[in-house]
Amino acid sequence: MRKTTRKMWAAAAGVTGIALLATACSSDAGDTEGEDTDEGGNITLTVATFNEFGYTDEMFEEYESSHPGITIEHKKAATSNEARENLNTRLAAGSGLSDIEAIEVDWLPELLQYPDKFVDLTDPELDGRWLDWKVAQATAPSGELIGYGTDIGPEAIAYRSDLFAAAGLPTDRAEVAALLSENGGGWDQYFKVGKQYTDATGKPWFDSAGAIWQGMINQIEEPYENPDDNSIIAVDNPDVKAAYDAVVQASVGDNLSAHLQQWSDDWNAKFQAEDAFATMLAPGWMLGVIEGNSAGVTGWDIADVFPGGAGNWGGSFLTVPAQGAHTEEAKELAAWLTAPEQQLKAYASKGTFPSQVEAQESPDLLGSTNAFFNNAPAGEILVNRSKGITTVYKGPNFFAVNDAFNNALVEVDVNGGDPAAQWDAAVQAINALG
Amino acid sequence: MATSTKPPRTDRRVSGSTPRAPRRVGFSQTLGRWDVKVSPYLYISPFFLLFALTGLFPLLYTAYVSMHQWHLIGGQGEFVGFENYAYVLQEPNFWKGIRNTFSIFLISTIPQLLIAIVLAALLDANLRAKTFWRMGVLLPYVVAPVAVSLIFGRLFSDQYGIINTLLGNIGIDPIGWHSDILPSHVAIASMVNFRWTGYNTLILLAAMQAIPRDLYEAAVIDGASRVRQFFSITVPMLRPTIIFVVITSTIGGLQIFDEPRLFDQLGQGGPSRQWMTATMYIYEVGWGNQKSFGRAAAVAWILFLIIIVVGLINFSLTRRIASETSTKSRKKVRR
């Protein structure tokens, strides 16, 4: 007797083994079933995204149900590097892409290098649908469009109303925005009223001398490339280098800044803290942030004004990369997603700001408030803040360009290095690009 | 084997003038030679094609890659030799990840190794609920090293971590966990021992197991005290199983990467790359802004002949030390 069970355990791990083994190779071949066509003509389209572009559950059914024979599946990456670095990888690999890729703007000009990879999505039908620099950052020298928009980051300043009380700053948002406009509204009046607001409290006037940088950056207009050649020319730039200079002085000489690496934990933990800062770069989509960071924090309001004029920070595009086996069907449902119809309900769900000239009208979205920041008139404030908005020549080195004065910044900014000594190290590792 | 089986041949043919018929050597019997001499090779085999294929192939292919321009997206480029690891090694950030790799490896290797050894002889006592304990030690080593990362991100929060409020709260300065280089260490290597320690122990444990108890006994009726016991019988004893733990943590240690990613938010290894580790770099050539496999492919072949460097020297300090009286006596022995 004990030996036959002992033989019969034995016998029945080696089967749980096998078994085990045969569902752990299986798994990848059934993933690749699921793109191919079944019997009846079913097909599984997949659409990867990454933090939160506001597509619903709903939304996705409404397509299935007037689409016979589409299911959708969502994949969310958690966050916009993430989604980067599967892209990457599996663009090299030459397989395992979804049926639709989305890209965030900062990376897709490295991707435009490889206009092959991705289907041409241009669609006479479609013209007219985008702001014009939105289609423009997503074609290809050649001509080949290879994303569709979805969201734009046109840049409001949020700020706490409660702490501008205690500090004597006006607290209504068209007195804030009327002090930010004063002396041209430039980003010397921005920094001059945060000295005023720190020389008086104490505390910190912006969360990170990185957000700045973003919102200089993204006014400049051929900031750290040759539009011609796509040689780097960041270095010799003088309006890089002004740019750099005044985000540290105000970040460390006039010390306006938090100190905190944006989107680092520390950073997550002051949005709660006594001496948490007072203003914010607010693009639409950051306004989720605050709100989700500021749980039990009330005061945040909006307003309508921005430091240098318009500014776009982010936003994203929906791809169909070639490799995929229905790129017919992913492109009309990349189509579809980045409709102003759903892109309103998009906004709607998860404040993603479309960048559709439709929507952009639409009275939904004029009409719209936020609750959280004081029941502002976010959709309105985000359309006025989008005019203006030029284009930035972003090239294929634009991302790798600007982590390396992020870097620079961090050092500077959150750990107390010296300004000319990161502004070299930062040269060199751009150096090092070319 | 072959100079016994010559001599009868020879014999054979000698004698093959003779009317005796020759004898013949039947098909079965031939197999029945090479089975002896071929079969144990065919039962080992698996794990060699299997390591052909997984292992030996991606090493030589990484080679090939390493001498050519080779881009993540665009693909094979020209074939430019040894030009891949000249580059690699003048750039800064090489050095640096070789530096933190090392400096990370010798902060989790060595306390873990020797706390390993003392909580294995702890085990190893009479303990009421054995394996309740042994299992507590081997948990945290369940745990996803994700979670862990992300656990002790909060703990070495520069501002608002646990860690700088404990020491705040006792007058010390709070220390730049993610700014200064060796702080940044000291929190990685936490994490790689928090990690491995109940692991290492186990191995050790169960070979302490393996050890007869009758040195014990005979130790102890020579009066030596635990100590002495501990250090001249289990220490020694253990010679095979610490440098077999010794060496899987080399390549491990060598190798870092969860850890050191999953520290602050980017992975990159921080602004400055205080803590970029030679995986990193590797990952962020290959596929960070450079997006170069055949650099890549250099630096991962550079990192493979230090670990062969780093576990020869390990392997030989580790047969000195760990039993340096029992090997002596031994060869007296032999002599």
The other form holds:
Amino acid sequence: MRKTTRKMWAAAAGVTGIALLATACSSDAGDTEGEDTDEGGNITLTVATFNEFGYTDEMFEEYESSHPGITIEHKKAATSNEARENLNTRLAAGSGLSDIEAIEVDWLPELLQYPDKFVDLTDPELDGRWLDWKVAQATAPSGELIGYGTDIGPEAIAYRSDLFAAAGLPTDRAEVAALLSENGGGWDQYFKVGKQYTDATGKPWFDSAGAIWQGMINQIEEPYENPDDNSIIAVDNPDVKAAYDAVVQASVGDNLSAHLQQWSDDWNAKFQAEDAFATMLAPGWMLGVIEGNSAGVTGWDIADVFPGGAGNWGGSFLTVPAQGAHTEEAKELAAWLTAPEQQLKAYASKGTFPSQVEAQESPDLLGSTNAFFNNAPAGEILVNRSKGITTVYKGPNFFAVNDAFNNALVEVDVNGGDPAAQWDAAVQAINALG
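Having displayed the form predicted together with the partner chain, please output the structure of the form predicted alone.
For this one, just the chain is written down, with no partner chains and no other molecules.
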């Protein structure tokens, strides 16, 4: 019988470094958690995801019905970092991975260095299914396609209309978009309105410095690495330093932050607190997270606007580790899960915006509304927000560099650390990457 489990990978993984792969022993294909074949030849395929991908029991049951002899077990890690730790450790060990492993775009580049650890998913029949840049993100320099795209993360602004009303701000989503678009619609305007809100209410404007950092970095074309040779340029990049200073000023200088670390228990609880934050950066996949943490809370809405123009936060891929015992069956399941029909179902379930060309043109998507967000035309808004997205160069050190800056901002925003000292700590950590 198929089941969904939530794994606490970190305890089992213990070690997080992708460097493990460089020194890993040779793998023994077939020694995986997904190796489960009974005497009748029936097999169990394991699918490991994290956060919310929108895959439902009904979707898996549909696949099982059309593929007799296959049972699907869905494992869901709490966070992307947790999933990464598990994958890196078990990939290095050569065993223990699921038949299908979901990978987030920020740590995909480090795995592209090891395409032999994954099944090449190239399939001429699937040419043209995805946006070109989505395919390029999962293609190794040597040409192997190691992941099928699931979603992308065009960003809008989610806001609490009830909290806006209490602060004397407009509540209508078009008026909110117009307000945040004034003066060029950049981050300065977002922070300016936030200061107006916080001055009037004494409550936080956004949830965390880390979230704002992610939104700003995802608009810098080459933030951390030189695409010519992958040398790290992050600490000398004036755009990166300017973003750090702006996030620090807004978060602690102007006290616009709720001073929380995203994905922490305190962050989860704050959605329902009296002094909850009024806005969040909202890629499509975040809509399901907001709704999931806001049971009983009313007033959330979505504005068709984003500071600084278009931005993409996140988006994931389904890979098939080469160590698996049922790689052909896993490849077929991964292709099915990332087909336009299934991605539209995932979008309807959790708001994960599809990366498939056909799905993005679907009337079902364009006409979709989200009842939790005051019946906002979420499909139309996210399609609009997807226009103008430019890809950010992410090399093999992107995740590690971004993690160093995020750690610094957590210390500043959540723990009251000195901004200059934490910048220096991040620089030291980044320089240690080589």
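Each form is matched to the other, and the largest set of C-alpha atoms that superpose within 1.5 Å is called the rigid core. Positions refer to the first chain, counted from 1. Source: prediction; values computed, not measured.
- Residue displacement note: residue 311 has its CA displaced by under 2 Å between these two forms (rigid core superposed).
- When two forms of a protein are overlaid on their rigid core, residues whose CA moves 2 Å or more are considered shifted, and residue 202 is not one of them between these two forms.
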